[in-house]
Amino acid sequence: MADYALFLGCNIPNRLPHLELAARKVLPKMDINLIDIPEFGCCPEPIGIQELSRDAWMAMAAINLCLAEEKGLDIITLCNGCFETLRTVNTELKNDGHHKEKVNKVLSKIGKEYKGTQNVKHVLEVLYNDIGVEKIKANVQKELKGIKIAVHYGCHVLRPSAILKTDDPFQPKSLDELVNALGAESIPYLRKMLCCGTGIEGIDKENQLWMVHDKLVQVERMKADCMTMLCPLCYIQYEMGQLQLKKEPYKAQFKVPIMYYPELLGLALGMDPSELGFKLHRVKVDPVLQKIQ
């Protein structure tokens, strides 16, 4: 078993506790210890914060990597944007003196100091690097056979591709690779990199809809079961913004089902549907379910 310092983040616990809990079923099964920190904080999130100070930005996460360095434990992250902070910071960190010596001097006023001991992964190099294909393949007991399903990365797991080095910026295969591990077919679509819109949502809202719209468009145009994803953020704006686009101006009536890929794999390894909150989904997940069985 590989033991990490999981972090879960704002969203999941506050608004989706359903992909926590397919998290905390499937990653056990697959060798990793899930290990909580109760004084993990916000990450804080890259855009807005960051934007209104660096310094504080840095410092906030620099303290979530501090409690983890205390456990001697690497981090793992179910969010896109926590994952961009926290491995963003830990490696500026690592590699700037000044950066570094500025940040401890306001860790001090807390008695913390960072060292830059410890490591920050997504859940998708883990699942992907960690665990692997072939042995995902070889857990499999139900194949998702007949299953065709639209991948979605997000903006925040690839780029800054220099810090992140996760996958290809512009033609990613990891998740691909991993829904395909399911039996399940991950298929090619138009706007498969479009952004779901999350960090324009404040400021334009109607554009971010229009967004989540025409990547829905080209999602059913290919007739896909479902999407899947590995971000709380895209996940909301996918599943509410359905909702949301049956009013005016839009009038849309989309009804994709939007699972988080850990849904996914509990379904693979012979998960019962009702260990894995199916219920939480506001875009409902039954023909899914019903096609698989």
The other form holds:
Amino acid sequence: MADYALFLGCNIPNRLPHLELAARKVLPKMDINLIDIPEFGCCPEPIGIQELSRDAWMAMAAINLCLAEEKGLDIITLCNGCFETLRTVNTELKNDGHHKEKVNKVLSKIGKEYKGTQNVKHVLEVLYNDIGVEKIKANVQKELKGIKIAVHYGCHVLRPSAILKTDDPFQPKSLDELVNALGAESIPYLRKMLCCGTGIEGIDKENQLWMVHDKLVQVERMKADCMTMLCPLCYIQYEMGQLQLKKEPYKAQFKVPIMYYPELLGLALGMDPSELGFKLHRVKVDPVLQKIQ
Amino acid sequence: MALKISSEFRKEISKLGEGFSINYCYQCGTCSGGCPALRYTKVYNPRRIMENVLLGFKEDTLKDPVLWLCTMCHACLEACPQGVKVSEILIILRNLATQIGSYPEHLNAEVSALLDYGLINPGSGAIQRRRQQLGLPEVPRPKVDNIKKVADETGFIKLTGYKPKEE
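Having seen the form predicted alone, I'd like the form predicted in complex with its partner chain now, please.
To see the whole picture, the full complex is given below, headed by that same chain.
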């Protein structure tokens, strides 16, 4: 069992608790032991708070890093945004003495000190690099045969690649391989690397929804049974987006189930769908579940 | 109005974070070619922003709300053949814009939630009940005082004009 401090962030616990449920129930089955640190706060958010003040963003992120250091644990994140913030700040503070000194001067006011002893990992890295495709394959009880899946990575698990170092920034393959390991089929589709647009949601919702729209068109065109991803913000855009796209000027009727990868993994490991929070999905996942039964 | 060209803004940016890389920009437009924000908003254009910095159009660049239409996907930074950290430079520009009070209104709500609750999405009673039904533990409760102290120490409270919520 590998121990990790579970970093939930804001959106998973407070908007998408079924994603948290899947992670908590499924990851331990792959020998990932999740430990709660209740004082963890917002990462803080990389496409809002960082834009206002990078210095404040770094110092606030360092509070979370210190909490993990105090427990001697590496952090696992379930969200691309939390990952980008915590991995970036951890890397910069580890490698840049000037930044570290500046941040520690601020942290001294709350009796904390950043040391740089721990690592930050995205759940994608833990599954792909640490657990590995072969071990996942060996644990599959119920192959997801015949399920065609459109994989969406989300930007902030991949880029900036020089800092995040997870996969190729434009042609990643880790999540595709993790999907195929379950007996399902990751299908190619146009616009696969198109951003979900969360970053401009607050300013230009209309165009952001066109971004969501254009990806969903391609996913449907390839007759995918569902999309899968590992970021709650992308998840919200593609799931809630389908409801919002019914209106003018889009008038689009999409029915693409959105699955958080740990949910698919749980089903493949033989869990009963009733153990997971599928009833909380805003786009019904029943067609996928029926195909698996 | 005649625009005055100068190297002052470029020099200022060069001293901040990854800003020095802007000196390698030769305006090829690779950043714009792969930019989803340009494709969808039609008005955000990373090459144009780099050009305006190189020409020294500081005020026009920082006060233009278009600056906030980048989705931060970082495709430009990866694609640039000259190693210009385009999206990182954009963050520098947005930080400078914030200092002159030019940033989108909706971010104030995010700042308030962060400093009031320690979470930008603090949740509701309904979500707590749903979590209970799912057998999930209580939502994390960060030490807000620590976050506020750090925010104050870095000048973030003064910068954003944050006021604590009324009790």
